[in-house]
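Have a look below at one chain only, the form predicted alone, in structure tokens format.
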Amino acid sequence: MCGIAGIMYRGVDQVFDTGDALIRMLDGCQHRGPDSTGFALYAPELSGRLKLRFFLDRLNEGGGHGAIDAIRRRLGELGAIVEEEAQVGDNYRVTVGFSGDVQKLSYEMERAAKVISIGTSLEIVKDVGSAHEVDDRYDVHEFRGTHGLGHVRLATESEVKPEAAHPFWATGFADVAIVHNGQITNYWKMRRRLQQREFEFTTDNDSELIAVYLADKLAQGIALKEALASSIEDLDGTFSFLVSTQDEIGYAKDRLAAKPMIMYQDENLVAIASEEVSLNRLFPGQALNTREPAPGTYATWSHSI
């Protein structure tokens, strides 16, 4: 079943309690996905630097400091200079100075450790458990930023483990993340087409495919709105998904519209979720003028109005 949520603050040059807002939204739809929870969090860009997150427990040996040492060593070999670092829960969070090929860095680091996300503004936090349990481990409520996505997962086709949780970043592309409710039935066909162009995948999750598909379009100079329009034509199945980039957020729904989505928009923000209760958590006690996007539709929003 799963539940998705997204929020973007618009028209203002400041940051907000994005982490806390997403926790409240996901808590409202946690019944849709009790197995794991995740957040894609966006802060202002770090020019000339990248933020990377890794799962520490994916390395075969070392663990803890040994795993971190291995990651540091490989980053140095690839020309990334460590500037800030911290172990947060089961994650290693590091900021590096880097001016090289992000795609090459991504693929090479994936061979050294399990990468959660890479971006100039994006960080993904995800783990098994509820929104509040993940917050307890990773202090998501302290995050202040401009926009973000959230997801609660009901495992149906893969294990309950952190790597299988959403959001997924577009492996090889900085700052693109996705949350998805549904199933892409032409997944393997689409994946093989991208692999023939030497794109790499780190999971068998169809949500990762959507992320890479959209990021590839963006890399070709295609606007996000046009990429979302193409996705409705190219992807088969039933789906509602949200995508975010460094400065945009967007949605797409298939033409059957079997997967729910509802949205609220005012002059300050846009918020989208699987259920209205998630939107009500942002404005307790208020009557909201919400709407459900029509089947086969898509839209995008940016910081500026």
Second form
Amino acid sequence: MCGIAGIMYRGVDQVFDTGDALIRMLDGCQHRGPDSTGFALYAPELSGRLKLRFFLDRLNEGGGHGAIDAIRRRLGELGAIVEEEAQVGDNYRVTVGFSGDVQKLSYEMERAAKVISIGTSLEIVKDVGSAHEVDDRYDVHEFRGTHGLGHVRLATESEVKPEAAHPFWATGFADVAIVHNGQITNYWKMRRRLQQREFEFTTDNDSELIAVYLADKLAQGIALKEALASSIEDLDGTFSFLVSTQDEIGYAKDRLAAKPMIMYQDENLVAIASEEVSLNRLFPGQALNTREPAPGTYATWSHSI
Amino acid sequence: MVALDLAQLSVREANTRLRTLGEAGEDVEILNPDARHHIGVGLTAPVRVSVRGSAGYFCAGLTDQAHFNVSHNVGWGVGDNMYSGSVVVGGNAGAIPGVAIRGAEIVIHGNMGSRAGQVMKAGTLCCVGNANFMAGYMMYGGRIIILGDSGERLGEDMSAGEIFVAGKVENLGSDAMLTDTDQVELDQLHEFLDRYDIKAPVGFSKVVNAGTKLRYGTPEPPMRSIPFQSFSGTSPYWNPKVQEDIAIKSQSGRYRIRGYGGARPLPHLSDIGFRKNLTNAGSERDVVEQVRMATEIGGINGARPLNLSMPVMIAPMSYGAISRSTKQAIAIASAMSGIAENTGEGGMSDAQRDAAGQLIFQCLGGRLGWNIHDMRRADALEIYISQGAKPGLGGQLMAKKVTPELAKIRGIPAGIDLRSPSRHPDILGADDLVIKIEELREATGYEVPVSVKLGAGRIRDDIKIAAKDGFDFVELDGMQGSTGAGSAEVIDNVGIPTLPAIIEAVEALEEIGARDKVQLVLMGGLRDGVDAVKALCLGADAVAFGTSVIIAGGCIACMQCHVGQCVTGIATQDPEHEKRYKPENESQNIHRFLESVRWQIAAITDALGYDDVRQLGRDDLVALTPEAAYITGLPYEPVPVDTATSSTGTAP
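Given the form predicted alone, corresponding form predicted together with the partner chain:
Following is the full complex, with the preceding chain placed first.
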């Protein structure tokens, strides 16, 4: 049960205040989810390098430093060379040089530590608390980038903890993230299908499933738009979700349209949110020409269009 | 005209000002609305409100007489439950525009979202653009005009009213059909469109109810009279209950409908006892004076709480399921005993309001009888999500009981087999629920407690949601609760019994550290003060009685509540039957029963060594069966020192 938000600015090779924009949008719909808040933030690609973020509180070997040492050691063993690193809030953030198989690296690192995200562009920041509380801990407002997603969560069936917060990274696939409002009712059926093909899941959250489902399609060379079209056929339940990749952002909405979604588009940006009040936070005092995506539809945008 | 700027004021502040200005007859302009929710909610004055920009959810919701003009878009539920007055929206409307309206006029110049006019009762909803799917879903009356195209399943399960579409009708919903528009209707449509300066189209398709689902094909056959004891017997094979079930289905060919509660053995409060020897319980003559029982419910977030003279209230029962005289008798008795009465689904009558000292007003998915004026004179509001007897299902009221008078208060056609919606139009998740609660609070100036009624199902999750969404109290209803009519299969087989329900609820709240953030009222087959004390020991803050109150007031437990010809005049709307019921006598009987409950609660609390019901705790209990021990985690003591049931003696 939640509120979702997404923003993409038009313009290739430019960066914008995406962190600040998402904070404002999520603050506008915080009533939909007071438990936790999260951001998927995209910056221009770092070629040949990967950004990794880990939760530190889940590591139990000798506190923060012991945990960081363990991550470093494991990264080294897997052929990733640490270039930059920092402890931010309860996260360990590291940039590595890596040219191997990202999926293998991801699964190995999942066994060694609690991965939040891996990507050449993507970083996910998520924690319990409101948009402003999470910003206070992680300085999200300083983030400049190309596009991003945000999410506020009211936990209904699982615990309130940072790992259960959104956005969800498509475990194993660099740069794919999702925010979702709704409930996938054929979760276990779909998950078993993907597990039979050796995909791994780190939570029981249905949003992770959507992320992996889409990332799998993308890895097969299917366009994001096509992947979203098939998700409406394959996924059962009520859902409104946003997905982002290194250079695209998209939405899908189920046929019953029980979960709200509204969008605004102009020459500078595309913004999508659960409620218009979030969109209006980007344009205070202005009445917007918004559009509600029709039930059972999907769409994608990239920087250039 | 006075301007209220939402860049400076919160919506709550603006609405308070708006109501004051409305009473003074002043028109108002809302600046910088920025799609905020609840703009204008609860306004009941004939003034004009201009919203310069877009409004969020429930704009003009729960209003009467006012005229709103929104220059841009509106979110979900514009004009929710509006009585009279109008809303004109310059842009698009989100889902459920005109939900549950009872007479207003709503005009959307752009497109409108799905389920437009859901459960509307009267008035007109007009969309100049296109309508999304299921416009007119479960509408009970009124008129929808769509000048563009309509989406899928138009008029799904509508009971009455008309839908006119100038554009393309994609397809029709269940039990809807196309028919001809006559000249009178056409003239009325033109008059309406002229009034709002809308160009009339050439012609319309008209959609109405097809009449195939308003009544069951076969009325529910009467049951033979089987005493409840043998009906609920434990013999597994071909007992009278099973035989009756087969005999009735051999006539109706469908699932059965009956009233009263479940009739199968389930773990219950009788499976636990008191740890202490209660031989001397009640030996003190003035024990009622010595034990503090007064309980406040609903004040934890600052609303005006219910003041109960003991931790007891009346369970929700509708005027509809039971007669007006019965509701009156219960209201009188509740006032005499200083506890709260509850309207149930069917709306509030003046007689009931006047008789009850404290009255909880229930809001259900069909919004039958729900309105701003009665909300304002209620002492607490209650959002019904489900009930213990039939969790996940809506109420049923068979045609015999849907009299013209009853239909009027509910805003529905008379003489249908009413199957109330099982879901709220505007509560599809915990996130929507937050916005709904806020709307009810806005409408009542944050003074009236807002509670939720939960039928025990996924208690652990549901109770946490209730805590997070900030309800002022929760009424938790176990499977042993009764109903005026429900599917017999569901009554007997679906749900979580009351005993595990309270255990799981308390555990769940403790898990998230919210035990002190939620007041729990337990109901579902509680019979007397002994059960009440056990419930309090297990963590309930209060309890509610339904069936036992009805029995105290003359019910003979024949389980024919659904038929509508109740011989005692309780579960009927037929004046011939109702005249047997003497509220002046039965109110005394119910009051005496409630006083026996008070005495039992006091006597047991005293015998356990306390002088305040809030001192009761789990440590005062033991489990009498292995099953109850497993459910409750209480020590299994099969041969108790003494049980309260046998030691409390007789009431004075």
